[in-house]
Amino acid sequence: MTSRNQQLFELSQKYIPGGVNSPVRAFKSVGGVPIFFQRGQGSYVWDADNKSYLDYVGSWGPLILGHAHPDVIKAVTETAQNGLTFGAPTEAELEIAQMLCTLVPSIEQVRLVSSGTEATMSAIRLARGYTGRSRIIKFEGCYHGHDDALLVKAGSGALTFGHPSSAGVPAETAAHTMVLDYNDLTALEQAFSESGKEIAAVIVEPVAGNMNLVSPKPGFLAALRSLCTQHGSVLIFDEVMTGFRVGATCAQGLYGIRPDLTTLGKVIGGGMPMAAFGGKREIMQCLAPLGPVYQAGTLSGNPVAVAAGLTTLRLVQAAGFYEKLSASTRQLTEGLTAAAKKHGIVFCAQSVGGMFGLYFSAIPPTSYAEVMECNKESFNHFFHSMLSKGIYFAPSAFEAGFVSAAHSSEDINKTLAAADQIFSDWK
């Protein structure tokens, strides 16, 4: 009998390219049929066949409180009854802007947008408008949304100007983007030595989460800050994923580095489409209507999304929230590592706050090249084996995972028991 998931996927492919609205959902990396979800509650989701799964994706990070948190649902419902959108200012917009400026040390002014891609695209344009320069630096394996200037991969040398990583991106656009290896200080120093006066901005995930989880080496983020200051370039922290996910003051607070601009998303929308970019007042005031850098959006500051975000941000400020979240995530990663070691499986895991990475390698990778050396086939076997036991990890060896406040110790232990059994039968 064909599953409902299979039926829906076959039908979807007739009307939606690839059957999905975002590529990783298609399960191309791991193989098999993607899951169509119908509901979620707490740490669990249910698919179209009504099978339940313990969820470590959490809509790719936003659901730090778990699915359908009652306070968030209540706020969204009450707000929606007063209207879905106005295309005009609301008091709630001001409230969340004040909250973000208070909670994030580097943000003096902030603008709300609707997606992480929109936030990073706007931050890059703003940095270029502020500095009057064109070139930017990004790092191989860091994803900053599908803006043309950021869909760029490394060229042939250690220090290269990028090549488009997507059809439809003009080579002349990609040529303004320099692509370096994450955590490579030597290449970074060389880039600034050769082109420092032309570099408008450096954009970086302070903890990379789009090539699996890759942590910054000691001194890497500090060197970024120092070189940008020295050469008059804008340092942009892309905290769409790490913002309020790794700690109460985001990754910049965790590592003690103050960027010039910050992009936020995921958690600040509480599961609704909302993002933001903000930073130094003198830079932000280059935006229209005050300055010459144009940015606009009909649904920016949507009241329903703002209500979800405000409620989420209030709840994560509770005493001990991040300590408990981090402890739960460590319980998962340390337990998985111990189970693999017991059965002689080459595997390791690490976490930062509520984010984690799983690697079929001896040690955690520190760059895109090292991520690519991990055993992808072993991950795919692990993914499908865990899925068959009702444990849902990201369907790709190149994505970080997420623990929520709804994950109990019993949930983690259930996951570890399943992994132990899989590792014991490993072939």
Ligand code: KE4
Contents of the next structure:
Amino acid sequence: MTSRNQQLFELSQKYIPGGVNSPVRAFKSVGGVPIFFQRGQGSYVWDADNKSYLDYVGSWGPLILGHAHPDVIKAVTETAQNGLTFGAPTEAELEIAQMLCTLVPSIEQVRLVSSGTEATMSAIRLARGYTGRSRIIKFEGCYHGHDDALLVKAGSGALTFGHPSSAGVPAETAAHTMVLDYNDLTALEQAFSESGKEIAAVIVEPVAGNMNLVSPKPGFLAALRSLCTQHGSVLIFDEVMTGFRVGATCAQGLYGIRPDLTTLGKVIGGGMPMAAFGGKREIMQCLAPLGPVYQAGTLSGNPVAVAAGLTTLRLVQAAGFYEKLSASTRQLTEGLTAAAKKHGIVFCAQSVGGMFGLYFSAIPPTSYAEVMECNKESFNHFFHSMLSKGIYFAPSAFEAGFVSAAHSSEDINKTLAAADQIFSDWK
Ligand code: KE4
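Structure of the form predicted together with this ligand (previous: the form predicted alone):
So here's everything in the complex, that chain up top.
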């Protein structure tokens, strides 16, 4: 009997390209029919056939409190009663700006936008306007949204400039972007020694979460900081995923590095469309209406989204919040690793705060190339086996996973029991 998911997917493909509004939702990497969700509550979601799943995606990171947290829903519904948007300043935007400038070590001024892509696109333009330079550096496997300048893959040689990774991106645009290997200090130092004075910015995920989870090697982020300082380039930490996910002061607080600009999203919107970019006052003052770098948005600082974000940011500041979240996430990764080992499966896992990576390899990868050596087929088999047991991991071997404050120890133990059975039956 055709499931409701299958019916909806077939019909959606008639009206929406690929049947989805964002490619990763289409299950292309893992195969099978994508799930249409109808409801979420705490650590659970329900699909169109009313089947429940323990959710380790959390809408790709925003739902650090779990689905439909009562305080967030209350704030959103009460705010909506007073109107959805004004296209004018509101006191709540000031409040969340003050909060972000207080909580994020390097942010002296901040501008709100509606998506992570808008945040990174604006940060790149701002860095180029501030420095008067055009070239930027990004890292293979890091994703910063779908701005033309960032949809670029490595050029033929390690230090040549990039080529488009998407149709529709002009070669001339991609040529300004150099793509290096994440964690490769040698290539980084060479790039700066050759072109340092031409580099407007380096943009990096301080903990990479878009090629599965890849942690920064000791010294990598510090080297980025010192090289950018030395050459007058802007260091941009893309913390859209890591911001308030890995700790109360983001990845920059965790690793003790002060970027010049930071992009934020996901958690700061609490599940509503909100993101931000901010940093040194001297740089931020280049933005219109003060300075020559133009940036704008009809729904920037939207009151309903700000209400969700403010409530979320207040709740994650509770004493012990991140200690508890990190402990839950470690319980998951250590438990999965132990279960795989018990059954002789080549598997490992790691976590940073409330985000985690699962790898069918002997050791966690430290670069894009090493991620590509992990066994993708095994991941896909694990994904579908867990899905059949009502446990929903990211539908791709190249994404990080997320635990929320709503995930109980019972939820984690249920996950570990399911994994133990799957590893025991592993063919
Ligand atoms: P959005 O434009 O999707 O709000 O944010 C783009 C972005 C920027 N920077 C980082 C570090 C990100 O992880 C993202 C978006 N992350 C993906 C998940 N890997 C969003 C999921 C999707 O594309 O549907």
